[in-house]
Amino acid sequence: MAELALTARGVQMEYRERHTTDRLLAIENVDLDVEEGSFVSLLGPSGCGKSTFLKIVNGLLLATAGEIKVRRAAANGPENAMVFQDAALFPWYSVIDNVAYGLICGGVPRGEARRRAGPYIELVGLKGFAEKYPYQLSGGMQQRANLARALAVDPPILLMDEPFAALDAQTRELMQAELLRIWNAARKTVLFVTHQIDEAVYLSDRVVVMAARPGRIIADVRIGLPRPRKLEVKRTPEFAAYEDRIWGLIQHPRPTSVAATTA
């Protein structure tokens, strides 16, 4: 078995109303083990608690109760790197100083920063494109400069919360394709939310189904496509198979173990 990356255990998130005594379980009881170089999707119905439990992982949220374990990279490296649906790059920076600005947060010099920037924006696409401005950039674009800067400070895991969900149907598609050939490159591990079952499917090892609030893990399912995988998987009997099998467990989840649920 390959080393993990993360491990969770008995995860909860209950949030409480601040001037009544209500009460809201977000997230119950959450076991998760992700492997080192796996690319794994958190998939499920909007506010079953997927990116509140990619939060927890980052540090942004603390759980009511549980455990969650990240490994270090290095002795004073992050233990992840989080891409939000929004790009966020600074206008007033380009594309280079953007990428370079976790490792200068990180005590980098600028010129030592910026000289190690530089693959990352080859490796997500954007050669020729160092000096431009976010402004310059179409939306595509602006998610690649992200995704070259939460790679540049080298994340042992990379957590993705919905990065493509702003984008047009023809961009999200080739999106994807460029995330899959991006960590072929850089072989990170990935966790990554979504709400689209076909872009669940598409990108991951492992599709971990989440059940409506309060959110706990309903099915793990493991998908079997051969790697390297182009757009045209998508049209196969296979691919559809996986689709029609995570919909229907999102239709009609029920209190089974993980463990029968996956393949």
Contents of the next structure:
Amino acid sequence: MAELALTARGVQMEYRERHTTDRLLAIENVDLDVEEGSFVSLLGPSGCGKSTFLKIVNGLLLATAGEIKVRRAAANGPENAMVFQDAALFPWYSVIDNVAYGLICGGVPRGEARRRAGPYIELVGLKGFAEKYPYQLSGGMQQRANLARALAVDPPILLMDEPFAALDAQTRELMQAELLRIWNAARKTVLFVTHQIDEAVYLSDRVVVMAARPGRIIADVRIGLPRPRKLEVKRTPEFAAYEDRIWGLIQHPRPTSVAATTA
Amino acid sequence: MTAATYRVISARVRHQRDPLHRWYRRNEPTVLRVAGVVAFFVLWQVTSDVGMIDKFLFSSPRDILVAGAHEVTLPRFWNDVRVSGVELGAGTLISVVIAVPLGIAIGWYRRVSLAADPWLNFTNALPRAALVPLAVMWAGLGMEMKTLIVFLGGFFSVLLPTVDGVRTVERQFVDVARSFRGSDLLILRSIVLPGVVPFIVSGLRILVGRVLAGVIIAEFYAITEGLGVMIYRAANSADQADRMFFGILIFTLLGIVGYEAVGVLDRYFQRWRPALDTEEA
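Show the same protein again, this time as the form predicted in complex with the partner chain rather than the form predicted on its own.
Next comes the full complex, and the chain you just saw is listed first.
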């Protein structure tokens, strides 16, 4: 069995609502193991805490209970990097400066950061756009740059927060295929948040299904479709069967204790 | 059965136009702006020449030019220009150099902001003209006092927008920086400063009017030297209206130059923004 890239035990996130004494349980008791090199999706409706969990892993938020163990990166680089939902590119920086930004945050001098960013711009298919500003890029291209920025710091784990949610349907499909190509080339562990069943099934080795109020894991489905996967796989009966099964789990969530063994 | 009838919606017909017409179409905004200014001065000159308006009170463009031509031969005039220029330049520079960092600190640190807010509102609401006698008591009638008044005008017009600009910095960008473990200094340089520039620029636009008003108020009060004094003293001369208008014209030109300079600065810092007025194909 592969080594674990990430282990979460009993992670909980509780918010106190403003002006009232009500407490909001965004995440309740989440246990999750992610194997190294695997592609795992967190799938669920809005408000199930999937993005919150990602931010806790990233360090943007501190959980109110529980613990997460992340495998240390070699050469004291970052353990993970986030691909944000709305590309979140700085409009005042060119593409290459945006892609280099994560490195600059890590203390790499600008010149060297730009040099190291170059190959990642090529990897995500933005060759020739390095000196463009974000407003000159389409939504899909902006997400490519967003992805390149995270890849450039060479993190063992890539955290992706619904990166294709704002794209049109065709661009989204193309980007999904592109992501698998890049994942295959870069060999990262990916934790991918989405609310789209077909996206989760197409991309993932495992789909972790979450439910809302309180946010919790209700199922963990291993996707056995062979890789490499072409977009055509979405039209196979096996693919549809996975979609149906997950859709069923979302509609009729079983108690947490029983569901955890679905695999 | 009756046959259906159709209305034809044709494509736009492009007329072949002569070069002069094409030149006008391209430069219409500039042409109309210049025409507006020229028309005003021509109307002024003509109504003044035919006696419709009183030359003694309202002068005329030609008389203003004549008075100006005489004025620029006087060493006193150039001293006035120097004095007002130094007051404007020093007051503006000091106000921007202090207001921008202070505004960023107030906007960024919530505690500084809470402590400073009452003072900001209080001092901003205070009419600066009321402070002139106090400034004279502190700094005398010289350029220091007038520079202080200019400074006060410029300071708040830049400080308040800067504070607002920092407060509206997008959380999302800060999250990106924090996510990649960026330092506070990097966040300041890469996110806060670029985000706050448009606010500083709109502050500078207000500043232009305020510092010019400041220099005039201070010079009117002190009556020592400067372009404001030149306007003030013109009241006691025979060609009073001509010279007053000449002084006003100088301040107007200073204002225009100031606005244009801010515009240049704006375009330089905003070159990453998409151009809004794209040419029609």
